[in-house]
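Only one chain is given next, in structure tokens, and it is the form predicted on its own.
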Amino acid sequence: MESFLGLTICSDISMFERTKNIKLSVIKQIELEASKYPDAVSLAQGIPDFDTPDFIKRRVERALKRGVVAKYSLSPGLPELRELIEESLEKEGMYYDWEKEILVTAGSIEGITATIMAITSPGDEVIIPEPTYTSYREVINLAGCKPVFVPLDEEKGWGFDIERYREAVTEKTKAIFYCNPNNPTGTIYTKKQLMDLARLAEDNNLFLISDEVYKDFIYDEKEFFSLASIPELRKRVIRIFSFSKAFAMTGWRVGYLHSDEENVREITKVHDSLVTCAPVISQYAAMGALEIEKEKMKKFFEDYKKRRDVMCSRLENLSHVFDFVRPDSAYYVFPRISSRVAEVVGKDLIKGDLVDSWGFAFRLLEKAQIATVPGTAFGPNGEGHIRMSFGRRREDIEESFDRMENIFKT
């Protein structure tokens, strides 16, 4: 106990509770020891290497000429960008109505964060598969929630085991919470899997929280579907979704999400304590995004498929540093790093089968100045891996994998 001006104070109270078992996101962390190397290459944080297209910027230069930023927007979002937001479900074969259903959101983690915390109580679980997207874990922590991890196969193309979910509902389970596409293993969950998981999900009272920021980045056809569009789920479903890394506005912090009415009546008195309402400027650029027509989006999406396969054909050609598999969507590749590297990396970071992945980044940012994220990031089923983003430049993938090649050789 200690004495200041008159009063008695317990140094040892512990002022952080709710923070104290919060960390900052380990991408984030990367990024910060990659900015001390000057010539360092990042494959690490998903940021779009794209400026937003012109046809978003002359309508927000509209916007603003009509002086129609400066105030705050109600706190569901412009009604305009909620009718188009409406329009663009409506032609995704989803039906929501855009004065109860539809919520502007400042990014997709601000949805996430008020959603978790409009639905969920403290103590409450909530099954997340893994690995996944860091923040999910530490946004459930914050509500003073259980994040229960259930593996993905990698075997079996980092699909999901409808057992295993089965086997993790607990009475104190309240959601379960995926991402699809996922990330970081650019996988897409099949119709069958997600049917089994809202079985599941109606079998025991549970909310279904999908992130769909990657449905944009589907590659060789393959097939994406959303329980979003399945009307009978709309009470359980709540689809989140952000203008982020279609768009190329990741600095715009602009997203929505959308449910059934009660669900979203809950959901924005959290928003509205946490912003108020997404930035106006922000949603006047989403408006922007959702006018145009796809066609003048083309040329992103194909950019992404070549630098996917043009990072995984180097990955081919290290195959005896990674294994990895080949992902159908959003714009990461996840490998597995091989215990062969230890002569070049250290055999300090061989934890049994599995290669140390957080050592393995900071390693290989020291030797090569190549930034990735360490697999563990993304829960426990990712360790032994690393993250490399292909939304990066082309010249960028090219230079990273050059350096690779050149401290693993053969």
Contents of the next structure:
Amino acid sequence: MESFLGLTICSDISMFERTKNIKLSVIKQIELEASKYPDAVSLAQGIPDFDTPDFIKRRVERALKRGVVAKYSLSPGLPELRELIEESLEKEGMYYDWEKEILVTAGSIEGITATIMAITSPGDEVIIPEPTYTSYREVINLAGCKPVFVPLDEEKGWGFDIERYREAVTEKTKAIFYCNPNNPTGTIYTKKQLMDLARLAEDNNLFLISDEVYKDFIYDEKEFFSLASIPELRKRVIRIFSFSKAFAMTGWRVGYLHSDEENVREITKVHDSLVTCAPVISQYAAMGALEIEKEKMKKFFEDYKKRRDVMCSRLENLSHVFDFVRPDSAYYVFPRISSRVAEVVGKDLIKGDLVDSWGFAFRLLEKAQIATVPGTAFGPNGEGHIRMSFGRRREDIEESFDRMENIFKT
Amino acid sequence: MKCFAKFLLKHYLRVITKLTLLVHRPVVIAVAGSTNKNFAKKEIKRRLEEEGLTVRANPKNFNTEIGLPLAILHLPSGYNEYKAWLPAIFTSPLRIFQRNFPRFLVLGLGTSDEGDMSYLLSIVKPHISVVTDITQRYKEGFSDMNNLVDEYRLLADRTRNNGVLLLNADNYRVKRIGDNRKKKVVYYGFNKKADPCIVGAQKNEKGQRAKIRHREKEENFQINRFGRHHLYAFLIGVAVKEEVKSL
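Having seen the form predicted on its own, could you give me the form predicted in complex with its partner chain?
Complete assembly follows, chain above in first position.
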């Protein structure tokens, strides 16, 4: 207890029961630390360096001029947007009713939060393959549930081992929540892996939450499969998508989810109480994004592929420092840090076979002013790795690797 | 400058399109309404193609003053880039005498401001006009709901006298458009008086099982899509297929 102007101020953490174990994103902490270094180059945040395409901006300008953005939309979103979403899903072989089965959300994270809150009760368990996106576990904790981590297998290119999931299922398990393609590993799960997961979910009456925000970033013509395209699984699968990454719209905060109407009806109740509706101006931006011809976005994705190739080739030059699996998707590489770097970054960071990723990321920032994300942020199995984003400008990628080559000279 | 260029382009494309339509004389099926235009268009196209007919439908947002002519002429949009418009400008006259021009045009007509429909109908004169629905969507461009409905009334007025109006019997505003018309009016929907009419529908894993009554016959169909709007689109397809026979 503290006293201020005669008033007693209570700073007892127990007053924040729900939030006391929630952590602020490690990525934001790294960015904050990096901001102290004037010459820092950031490979940390997963933000595309492109600006939102002009076509989308013009769509928004038109909506502003017409005066249609100032009011709330219906809670599930503008009907015209949901209709466009249904059409775009249809092109991907997924059939959902825009009136009852599609919900426009304030970015994917709001969709994830609303979903977890709707389908779980406190004390339930949610299985997450890891390493994966940092915020999942915080949302699960926020809902009073327990995240159960199941490690992905680095030897198998960060793929699933279904037996590990089977072992993780208990009576309390409510859902399996995965990111496909996966952040930070860039893995695309195979159809067989996903079908095995679906069978496991069927056998144990579990929901499957599929976060597919990187599904447009697929390189080398790899195949992408979504369980949401199987009609028999529509009551079980909740698929989440965001416009942030694919259309360089991270600041607009707009995404959507879809599933069978029973699920969406319940999720909408939470969504309504959290945000009423997604920002209407951003919903018009999302309409612009869906009206863009695919060809217009092609250059955007080709550029990412080039950046991936640059980053991978520069990582190959640092093979004495990093060992990595070439990502098939998303815009991250998740290399393992070799213990041979101890001489440069300090022997105190070596923990058994692994290098303390948190310490390594901070030393890298200190010594070379390069911001990366420690692997431990993505789950226990991420320890010994760092995440590097190639969503940044090519010049930044080159500059950061020049610096690394300089400090990690053989 | 930009406005002037747009004005010139709009009228240039209108003239070329009218000449093209004059030469080829396709059957025009117009689809208008606040919702469900694209699914209805797709279903009409599918049905007609099943009959071995040649069909061209406008892509989803090619339903306005510039988009509609481009769709009819089968040209790409230059969007906001001056240079990108050059191919459309220079090749559009060639479309007047294009070979293999389709026999049927299925055209969504968009109206978001007063007068939009009038302009579009100065380009095309439909043989069949479908009104899918009228909701509050796009109402902001109109002083009141009646003015929005008037846009669709105009479509009904300008449909050829020997043509057909296909109206949603479940939407009061749409249904009233058919009152006191001298041309043929077909009502579709769940309303018992509609023909074609949905007698019953049941959702299943793959989509919907629907019982449809049409011309005193009842038949069951599996529609592998979810949502009531697909049932309407299906009915529109059934009705259009029937009506084109008499054109």
